[in-house]
Each structure stands twice: as C-alpha cells, then as structure tokens.
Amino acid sequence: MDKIYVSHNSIVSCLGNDSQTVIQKIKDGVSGLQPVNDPKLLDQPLCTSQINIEKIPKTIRGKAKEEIFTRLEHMLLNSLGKVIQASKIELTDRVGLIISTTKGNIDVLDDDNPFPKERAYLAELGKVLKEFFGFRTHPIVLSNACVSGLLAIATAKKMILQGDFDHVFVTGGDLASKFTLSGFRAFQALSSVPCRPYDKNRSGINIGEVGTSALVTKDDTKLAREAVIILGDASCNDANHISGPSRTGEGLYRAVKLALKEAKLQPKDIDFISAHGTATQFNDEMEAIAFNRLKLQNTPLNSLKGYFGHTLGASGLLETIVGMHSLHQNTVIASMGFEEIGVSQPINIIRRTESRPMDTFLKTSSGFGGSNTAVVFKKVAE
C-alpha cells in the first residue's frame, strides 16, 4: 500500500498566527484560555479563548482589492493559504480540499452581523476558499461533530488511495459563538475556570476557536520535517446517545482496535496518546475505560484542551499538528490543570513537558452523536 502523509502545516489561534509560535508557547506552558464576561456571547462569565482578527495579517486577492470576509473564512484563509505557499503544490483537478467544521459560520446568524444569513451555510464556507484560492475540485465539508478535524485527514487518506487525488489540503475551524457557548451552557457543561482534563476537581469545558489547516499527499519528495506517515485509521459510532458517550467506551475502543489493527502494532508499540480529553465528566470517564481496556492504561496520555480550549470541529486536526512536531521535536506535552486522577480507572496523564526519544503516537477523538475516530501515525525515518 502507497505512503500517505501529512506534511505542511499552519496554525492560527489565541497562541500566534503560525505552527512554530504556538508549538513553542505550549512548550513553554503557556494557555490561551481567558476569563470573559461579554453579554453578546453570553450573559455569565466564561472562560474561552478568542483569536485577535486584528493581529491575522489582511487578506488580500489580487493586487489592489480586499475582499470582505466574515471571522471564520478570514482565520481559514490565512491559514490555508500559508499551507499551500508552502507546499508549492500547483492547484489542478489532482488536488482536493476538505473543510472541517461543526458549525462553520453560524455567527452571521447573530443580529448585529452584517454578513447575508445565507453565508452561515456550510457550503458557502466551501464556496469562498474554493474561489478565493483556485481550487479546480469541488470542496467537501466534513462535518461530523467533533471528530470533523481527525475525521478529514483520515478522509483525505482515502481518498487519495482511491485515486481522487494526489493531495488534499485540509482546513478546520470553530467560532466560540453565542450559539454554540449557549448551547454547551443548556447541557450545563461549560466551565467559568480553565478546563482540567481527566482531574478530579474538574468542572466542564471551555470553548475555544482556531483555523489550521495541513496538507495530506502520497509524495515523499518535499516533505515538511515534521511530517508523519498515517499508519491506520478507523472510525466507529457507539449509537448511545445524542449527547452521551457509551459507558463502556465502546465506539472508541473498536474505533482503536481498528486503527492499531490497520498499522500493524500492538498498544505496546504506542509512544503517547493525544486524547480527546474535554473535562467534562462522561467523556473522559468513558476514554479512561476504553484505554484500560486497549491496554494502554500505561501509555503517556495528555489532552490539549487546556491550551486552546475545546475548539470543536478542528479540534482534532490541530491537536495532530501539535502532535506532529511533539514527535519530530521528542517533547511529550503536559496535559494542563491535571493535579489529581478523577477518573475510575488509571491512566498515564503527562504532568510535565519533557524531552524523550519518540516515533508513535495515537490521536483520539470523540463527539455527540456518539462519533469516534482514532488514527495512528509514525515519524519520518530522518
């Protein structure tokens, strides 16, 4: 079977506007998340993390004209754009983009927004970086609720091994809007206080936002340094409940089985897990049991929500971007604000940033509906 790799990457969120800057701010144990008291997002305090659109570089198509564009295809665009300056790949009919997104630009549908309602539909998000860059295919929006992220580069994979393409770029954003803050705040599931995954005194999630974007391709030739091989990837749908996870951790646990089983290792072959971690009681009660039962209660597991927050449908594609320089760096990330196991069974939290010889690692992630979708990738021999 064809190599296929992730390779080029770019990150815009609370922590800079590029891979190396935010890489470098986690390194150092630096959050995003900030106390916010806003009405028009929500009218209670909250802890999110927000980017500065000011301080994303202006847009620009053509030599003089600026295009007006909401929040989220702003964060998308410099985002993506970056990746395919970088890659140097030419834009013909060989070349595919997938947008993941849980929401995309639902804020237009706020009353003070001065974007046309009918921009909130996801295929208009898909309308807009297609033209705006060149793209010759038509672009899929992967919205699987917060697998999304994960979900497309394990897509873009298959793709590509079908003969689709021979690369796809992969962008994914979020917006802590009112609609989806208000929303977690009906499930009683937001916390005023920067999340603590997996710990005790946990008290629910925060909702960040992000646009990153990588580029998945079958050639080897100019590859990125950090760039990964996906060894094995799987999904799977527990079918529990719309909000729930399975208590047994069903769907993510054969979700794993799968993914190990297609790149040929055992859990012991693992080096660490980025997990999906929300702070929230069910799911990671339900990951703690699903890892126990893989055997990879042992394994060094973090979660990256204390950083970010909880950035929905580009959650997993930028946590396999941090990952990603995690294992070309040799640096295990600390799963910030854990102090105390507060789940039922025992798992291996990363307390402290380190360095340590590294060449697996194992991305989880789950969402509502009952998603699940687990990937397994592998340094590039140097």
Contents of the next structure:
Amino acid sequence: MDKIYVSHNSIVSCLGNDSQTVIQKIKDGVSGLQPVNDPKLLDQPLCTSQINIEKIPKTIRGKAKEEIFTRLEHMLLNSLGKVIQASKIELTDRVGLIISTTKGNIDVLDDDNPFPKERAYLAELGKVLKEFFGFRTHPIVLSNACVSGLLAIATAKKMILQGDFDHVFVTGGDLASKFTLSGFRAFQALSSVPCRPYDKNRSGINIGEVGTSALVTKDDTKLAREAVIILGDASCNDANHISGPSRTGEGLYRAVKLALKEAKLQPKDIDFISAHGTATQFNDEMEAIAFNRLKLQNTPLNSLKGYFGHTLGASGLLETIVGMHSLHQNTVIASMGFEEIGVSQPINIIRRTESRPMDTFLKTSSGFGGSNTAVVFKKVAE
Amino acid sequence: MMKKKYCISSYCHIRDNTISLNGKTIYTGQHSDLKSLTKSAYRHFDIDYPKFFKMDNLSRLGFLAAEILLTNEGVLPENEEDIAIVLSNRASSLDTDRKHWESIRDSHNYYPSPAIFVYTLPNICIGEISIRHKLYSENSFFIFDEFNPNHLFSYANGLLDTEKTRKVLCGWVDVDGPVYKAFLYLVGKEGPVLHSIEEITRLF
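The form predicted in complex with the partner chain, contrasted with the form predicted on its own above:
Full assembly next; the chain just shown is listed first.
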C-alpha cells in the first residue's frame, strides 16, 4: 500500500501568519487567547483568539475596490495559498481540495454584513477557493462538527488510496462568530477566562479562530522537513447522545483502537497524544476514561486549546500541524492552563515544553453528533 | 489492482409528500410542510421513538428514511451492526441555522436555545441515526452544490475495500426552507442493484 504523507502546511492565526512563527510562539509559552468585550459578538465578556484581518496580507484579485472576499475567505485564501506555493504542485485533475468547516461564512447572515446571504452555503466557499487558485476538480466540503479537521486528513488519505487523486490540499477554518458564541453560551459552556483543559479549576471552553491548510500526498518528493506518514485512522460514533460525549468514551475508545490496529502499533509505541481537551467537564472526563481503557494513561498528552481556544472545524488540522512540528523538533508541548488534575482517572498531562526524542503521535478529536476521530502519525525517516 | 464490486441492497426516497422503498410508494399524503409529513409518516409506520419530536427537520428527514430502510433490512439495535454512514447535501444545516439566527439577531429579543443550536451541524442527523440503530462505525457529512454520485461511490468503496466497515448507508438528505429531499441507499456485498455511479445517478 502506498504511504500517504501530510506535508507542507500553514497556520494563519492571531499568533502569526505561518506555521514556523506560530510554533515558535507556542514553544515560548505564548497563548493567543485574549479577553474581548464586544457586545456585537456576545452580551458578556469572553476570551477568544480573534484574527485581526488587517494583519494578514490582503489577497486582492483584479483592481476591485470593494471587498470581494469574506473574513473567513481571507483566512483560507492566505493559508491555502502558502501551501500551494510551497508545494510547487500544478493543479491538475489529479489534485483535490477538501474544505473542513462547521459553519463557513455563517456571519453573512448578520444584517449588517455586506455579502449576500447565499454566501452562507458551504459549497459557495468551495467555489471561491476553487476559482481563485484554479483547481480543476470539484471542491469537497466536509462538515462533521469538531472532528472535521482531523477527518479531512483521513478523508484525503482515503481518496488518494482509492485512486481519486495523487495530492489533496486540505484547508480548514471557522469564525469565532456571534452565531457560534451565542450557541455555546446557551449551553453554558463558555469561559470568560483562558481555558484550562483537564485542570481541577477549569471553567469551560473558549472559541477561537484560525485558517489552516496542509498538503496530503503520496509523492515522497513533495515532502516538507516536518512531514509525517499517516499510519492509521479511524472514526467511530458514540451512538449515545447528540450533544454530550459518551460517559464511557466508547466512540473514542473504538476509534483509537482501530487506528492503532491499522498502524500496526501498540499503545506503548505512541510517544505523545495531541488530545481534544476542550476544558468542558464532560469532554475532559470522557477522554480520561477512554485513554485509561486504552492503556494510554501514561503516555504524555496535551491539549492545545489553551493556545488557540477551540477552533472548531479547523482544530483537528491545526493540532495535527502543531504535532508534526513538535515531532520534527523533538519537543513536547506543554498543555497550557494545566496545573492540577481535574479528571477522575489518571492521565499524563505534559506540564513543561521540553526536548525529547520522538517518533510517533496520536491525534484525537471528538464532537457533537457523537463523532470521534483518531489518527496515528509517524516521522518520515531521515 | 482488481477492484471489488459491491451492491445496493435497498434504497429509500422521501420527496414531494411521498415516501418510497426500493422504488415502490409506501406512503403518500397531502402535507403543507415537511414537519407535518414526517409527523404523519411517523404515526403511519408505527414508530415508537419519542426523541423524534425533538429533532429538527433535517434530522427527522434522515432519521425517517434510515428507519424505513434499515427496518426493511432487519437491522436491530441489539446487533450493533457494522454500518458506516456517509451523507451529503447542499444546504448543510442552514434551515436550522436560520432559526438560531432569528433567536440572536435582536439584542432586545434574545433567546438562543441549546435545543436548537445543537442542530446547527449537519452531522447531527448522522448522530441521531447512529443512536437509534446503535451504529458505532465511521461517519462523514459532505456538502456539494449538487448531488455528487462519484464522491459517494468512491468513498463507500474505500470504506468497504479497506474493511473499515461491512456496509455503508449513503445518500443525500437536504432541507432548505420548503424544499426537501432524502435519498438513502445501503451498500454491501449483496443486493439486487450493482453499486455503480450510473445506478446511483439513476436511482437518485
């Protein structure tokens, strides 16, 4: 079977507009989460990692004076453009595009948003990206709640193995919008201070935003230095509840088990886990239970939500990219916000960012609708 | 590599106030909207699942089509069958997104509800089907500007070829204001219809 790689990548975020800058900030212990008091977003103070759209290079087509791209489109165009450029891949009919998002341009529903309401259809977002870069194939939008970003990588792998494409560009993004913030607020899940995954004193979730992209390919001449091999992937539903995770972590347990099986690895072979860790009571507890059932309780684990908040449809992709750099630089990243264990079962949370030789990592995501995805990645041998 | 062939064992349509299974009409009525159609069909088919009434229109539509199809296939929750779910549509969850939006657009009339917000993701429909039939397998929800048989065909084949699942429940479940359509089909090793792009297109 062909080896499938995740290669060139980019992160457009409030911590910087390229992966290298963002990774360095994370290693330096800088979080992008900031308190925000904006009644237009939410009727109470919140904490988020908002992108200042003025700070990302404008993507201008033609000489049009008025804005032709939405906020999210700017994020994705910038991020995807960098990856296409770095990969030097010609966009033929063998090159696919997967867009991972939960809500896309949902902000166009706002009464004062200048864009037509039709822009809220997710396929429209696909069309904008396709036309801008000149993709020859039909864009594929994946919208599977908070596992979308990680599932998009697994989907790209499947489509390459199936012979549909040789290369797939995966791009993911969501906005910290009034729409989404009001919903999480209604769930009483939002924290007004930086989130603290797995910590005893956690106070809930932060919603953040990034635009992030990566190349998935079978071509080993198209590899970035931090590229990884996708060893195994699986997705499993909890079949339990639409908005709460399974109390036994059933779907996550099954997904990790199947991903390890495909990777032909044992739990002890995993060097670290980049977990979901949203800092809600239910999520963190569910993960602790699942990882104990999997005998992964001693494997070093982090959640990156303390740096970006929960970036929704982008999160799985973003956290995979950070994991790739982490492997390449042989550096475990501290789980920001964690001090004292706040789940009922032991897990080995990474407290300090430090050097350590590493070879493999497991990335997991879980989301509404009972979805869980697990993917095992390995360093490309040097 | 010699590609394996798969088959469609049954399929179900819900459109224009009519529900059909394997091409035969099994329910038809005069309903002003989808809510009324799904409620009436729920009673007609004697379904006992009170959670149904909490669902939004997209989930009701997908749930009902899956219920009819999987019941016909003899799928029982206690067997925890290995069936993946791959759905697609055009409008994502926009029909319910607009309802949530209405509840937050005016700061003087602000009433967001978790019961509505949770349905602002298309894959909740897959979650509802998974819960009902105890399906723990792979699930994905894709959005296209129109029905994309090529993608569904290839994705289902991939799941079956790599033995990630034994069967795949595939299709299109779309609700956008007054417009709705569901077309679900089950792919596996056996069945009367060849699993091919041509057949999927013809049945749609």
